[in-house]
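Here we start with a single chain on its own, the form predicted alone, put down as structure tokens.
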Amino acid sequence: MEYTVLVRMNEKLFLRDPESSELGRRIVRQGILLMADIGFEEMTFRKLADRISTKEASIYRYFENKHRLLVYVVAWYWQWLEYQLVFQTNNISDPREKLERVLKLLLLKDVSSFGSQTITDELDIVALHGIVIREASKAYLTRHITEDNRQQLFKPYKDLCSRIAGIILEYRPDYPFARSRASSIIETAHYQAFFMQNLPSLTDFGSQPNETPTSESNERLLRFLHHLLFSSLETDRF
């Protein structure tokens, strides 16, 4: 059975909701293809205007300025990545199956057994989750983010780290470092995919630099967050 994941967005992310109208929902779908083709530094609104065809104007009745625009498609990452692990584990009752689950999306992998519910209106996931690898500390990296903070503008990325907190007390009901292990584990999974795809000297898991990985490089990266997580999980002495 196929259907649409509505993702519900803070309105303080946009000037005009871009899923109100087909411009906006090009807008973003082509904003994330973009970044994933040149990056955020290299992208523009000009650039993105000239890929949709239409003015660059019309993108900012949108969004004030292209941070925003990331801000956004990483927040909508993250609520999309908590509604996959609310999905996929909900009939497990292991939390340890849970949180080998946590790790799988955290890489994305097997995403074609997602099924159809990981596609939203086109919207591609295998980019967006490259842009989250490479950009996504972008988004909160800044000299404002006090007020975005106050704006509520990463909760869905505290959200995400709850939800994995969680089921590290379900796994180990007295560790007593839940919430900086859930956003630690994540960090690591995305650093260490950047490091295995252009800094792999930093890796055990890359070769040559902007070289595909591999599924076995991704396998070997899969094994070692494994290890990250369960041995802190494991051990006795905090």
Given for the second form:
Protein chains: 2
Amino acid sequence: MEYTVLVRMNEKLFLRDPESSELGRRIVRQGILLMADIGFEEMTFRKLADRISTKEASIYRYFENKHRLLVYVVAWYWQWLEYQLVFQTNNISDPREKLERVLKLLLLKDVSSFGSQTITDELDIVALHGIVIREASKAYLTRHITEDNRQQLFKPYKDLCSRIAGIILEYRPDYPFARSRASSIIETAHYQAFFMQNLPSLTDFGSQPNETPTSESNERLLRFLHHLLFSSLETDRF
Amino acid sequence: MEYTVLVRMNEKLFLRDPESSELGRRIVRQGILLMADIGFEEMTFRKLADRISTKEASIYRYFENKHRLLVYVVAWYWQWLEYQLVFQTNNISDPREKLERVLKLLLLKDVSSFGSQTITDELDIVALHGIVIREASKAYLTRHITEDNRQQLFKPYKDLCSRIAGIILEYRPDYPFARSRASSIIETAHYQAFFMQNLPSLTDFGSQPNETPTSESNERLLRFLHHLLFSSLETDRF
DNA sequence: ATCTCTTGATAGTAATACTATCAGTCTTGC
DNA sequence: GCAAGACTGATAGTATTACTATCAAGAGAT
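Target state, the form predicted together with the DNA; input state, the form predicted alone:
Expanding to the full complex; the earlier chain stays at the top.
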């Protein structure tokens, strides 16, 4: 499988490596689709088992519980995103341009046209992006975050933030809040996208009468993120 | 009760008004403490009932389920915050100063010294603030958000955002993203506070060796928010 | 041909999220 | 002071969820 080579996951994330068997891969692939479909709290291993014609107990052999499955797929997404970022900024030298790529990536813009076909065939990136928007915060907003963190479950997210923070410092070496700026822009991208779709009055991007619901509003969201990021990096007020 | 006058809640939020009886008030007050203590998913009406020496069924007479209790206390917090905002900016004319008040309020800075003693005695605002940071997003990140939204359950949050957006427009009448800017700054304040405590490597505010864990880092977080907000409002790059 | 690894199949448990019922108690109106 | 209504306590019960345990069958490797 292509994505096995691409993304090697932390072993603490699972009981048995889901990429090591056909069943494991189906659990992850269909798990993503089911979660995107009915949401994290409504998903159960029972429903997932039925969907892929296996048994609950078999899924438990791969993942301790559904929270771990969520952490797994979200971690996979962050690793994928970091890979995309490295790949896409490979031959760019201008850090400003790199940051613009970051913003587009966060909104999953132009992703399919960048040669990630093999991955897209494996896992449904669009569905996964939706999960990250709606459910990712539930991966860390728990009581056992300290323990989970000790097991490095959030390392992919931290790595992505570090990398973005690095680009920020390339662009503006004296910027004093690089890490917070990086995590902020990621989170802002996601819940503004969520608000845009679900509580549009909290945003300025709601669909206008005559337009494709997503494309135009996504464009406005991108402009907002661009404005936020670069205004903060170009000011002298700290 | 003082806070009954202060904050009148949407009737869709409960089955029976918890402010109308001693039991109802204990459910809310102790519910907040329990939730702050063990977290939303670990809390059950059983545990809460034991804690206040009543029965599960009695709690169900007030709230449909624990999710509704969460939505209720979070809504209460937003209304309280908006009230504080109005109260504290009452005699301020400079919109910049108003925005600075907003930021302090979001971090619950100097709150006890502003004459809200009666409320603080009723509900534990600090515990509630902790709940809002850790659990508030779970109030809207659900499948039934559309239905909940139709019932106006998120109106207090929207009202607060509107009010902040209004101040933003006072400060900078031509700013094109007032609502998104308002919701962003609220959310950023909260999860940066969360990251600071739980995943400090995602921020730039982690505790230094020799300092009170909260006060100094909170100061840095405030500076960051200040920087973010005003750099975006003072730029001409849109 | 056997050994191991994996899955299927069935069962079962503890906890959770409710719902129903009924008997006291307390209040309020008269 | 008494009847009606509102609220709570107490007990019971159900459906679903989140697991754990066990064993047999099949597939692949040696």
